[in-house]
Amino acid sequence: MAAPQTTTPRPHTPEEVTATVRQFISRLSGRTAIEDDRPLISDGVLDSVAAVQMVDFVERTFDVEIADEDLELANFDSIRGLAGLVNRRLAAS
């Protein structure tokens, strides 16, 4: 009888994180091209409801927890900011 296989979470490179976040933001906003530093919420590309969706997406997709202290505009107002938050959380886990 073969031993059961265990699965380990697939590591995410910073580039993979940015690409995954970019895809999600594009789908969420309905825009095909958004610069990584473009303000998303403060420029009206996304609304506050979308910010809640971003938190849910990040937690489910990358298996990280977003703490209350992470809920700052700088972490959710651009693709680069959100990818940076995910990368910091992945490094801490």
Contents of the next structure:
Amino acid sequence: MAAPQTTTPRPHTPEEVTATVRQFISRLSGRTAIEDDRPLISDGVLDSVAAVQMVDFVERTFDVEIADEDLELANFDSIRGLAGLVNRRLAAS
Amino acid sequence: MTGPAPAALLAALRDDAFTARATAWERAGAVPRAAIDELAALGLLGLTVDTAHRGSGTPPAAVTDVHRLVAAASPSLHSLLVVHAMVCHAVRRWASAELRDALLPELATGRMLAAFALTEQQAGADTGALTTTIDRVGDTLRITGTKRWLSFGQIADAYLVFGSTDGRGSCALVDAGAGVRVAVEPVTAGLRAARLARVTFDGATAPASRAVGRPGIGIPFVVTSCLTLGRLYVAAGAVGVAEAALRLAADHAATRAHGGTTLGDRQLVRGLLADAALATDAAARYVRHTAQEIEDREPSAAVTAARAKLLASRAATTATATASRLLGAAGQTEDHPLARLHAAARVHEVIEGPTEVLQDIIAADLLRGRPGTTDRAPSPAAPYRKEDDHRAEH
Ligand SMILES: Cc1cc2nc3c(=O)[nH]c(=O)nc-3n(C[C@H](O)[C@H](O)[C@H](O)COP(=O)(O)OP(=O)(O)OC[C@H]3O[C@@H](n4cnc5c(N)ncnc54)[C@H](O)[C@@H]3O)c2cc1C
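Next up, can you give the form predicted in complex with the partner chain of this protein, since the form predicted on its own came first?
In what comes next, the whole complex appears, and the chain from above leads the way.
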């Protein structure tokens, strides 16, 4: 019989969330150093395909659901904004 | 909850009678609503909808198998599956819970047929140029603008309309009826029976609850996520077309006698068949891989879907060109099944992002962040602008 499934621990502290988001955005944009407040979408760091990928990534990685009312540019336009959204969602669940 | 594609549906699509009916639709230049209703009763339109909303919750890879079957016989009917699935996705992913619960069962059962209304005269691949407006006045949306080349727009009950609200990209599901004028588009060579319409919204109204995503979100998020799925499904259809053309070519090459031998014994012919077979098989495998990425919600899925559509539509172009050569005169007649496959392959290279637009997306993904490349983002959908941020309203 297989051993009981262990689930990968999810990054949950606010610092872990920010670090995970920062790493993902860096991979998605192909840039190594992006400041946490740098506008991602309005500055063209990410295009719209990447923007949609970001929503999928956040939902999957942190097991949160982004609701219609979360879809404000401010929540997606910087590493700080995105990490803040995830932390609010995690706190609410 | 997920399950396989309904068995009765698969049986109906694999029946020779389905191919015969598809031929009749192509001749008539229209898939009739009655035929759609019949197949919808078997679950054709609810594949991508979960069981709680009266769909079959079929996983994406199994859905692409159905798309292959349908497109091999009727590329026209296949385009309905594509646009309908995109609308179902937009409602499921981006609409309010109330709208989702009210409309998904209608869409899944085919009681409501929906068209995807993006293209305009001056805005095809370039969605940044949309001129349709979706104004909000109190609790009512007022839609003004003209959409072109809408698959099944002639008989749709509702349209997923993309436009702008106060200058911000937006989207709403609008019922056919008052204020919505439907004109028949000229018949295209490919997808002849897809009931293409030019639809004018002349101050048509919809309740504000019919908005899908908020202004500023409707274009980049809703369009892009719909197009990802649309690209997967067009790719699957293109694989079906390529497989059907390859079957015609191989059957013909194996049996057509030529100077005491068969066509298939000739080396040059074997080379053509091998190239077409490999292109088709590679595309089929890539489509399954893409379906899995989408199911797993891999962040790379949007680009992978663009790659799949490019690869598969080209495979269909290669396979249909090969079949067209090998079949000789017989393959050139208007009524031959090859005619519809050949023309469908040409359309597949245009819809849901033309080949060049997909190349741009794929190359941008490849080059992103490399030194020496411009950081220009591709624009499969309108970019965000700073003004799209309307935190202040909330
Ligand atoms: C059978 C059929 C069904 C359709 N169904 C629908 C539907 O249901 N809903 C809907 O909204 N629309 C539909 N369309 C419209 C379709 O989506 C558009 O035709 C497509 O987006 C291309 O737009 P266009 O025709 O305006 O061509 P354009 O955007 O003018 O492009 C023409 C060509 O220019 C080249 N090109 C365009 N952009 C670029 C670029 N950035 N870089 C390099 N080259 C480029 C490509 O070769 C392209 O094929 C349908 C079209 C057909 C033929």
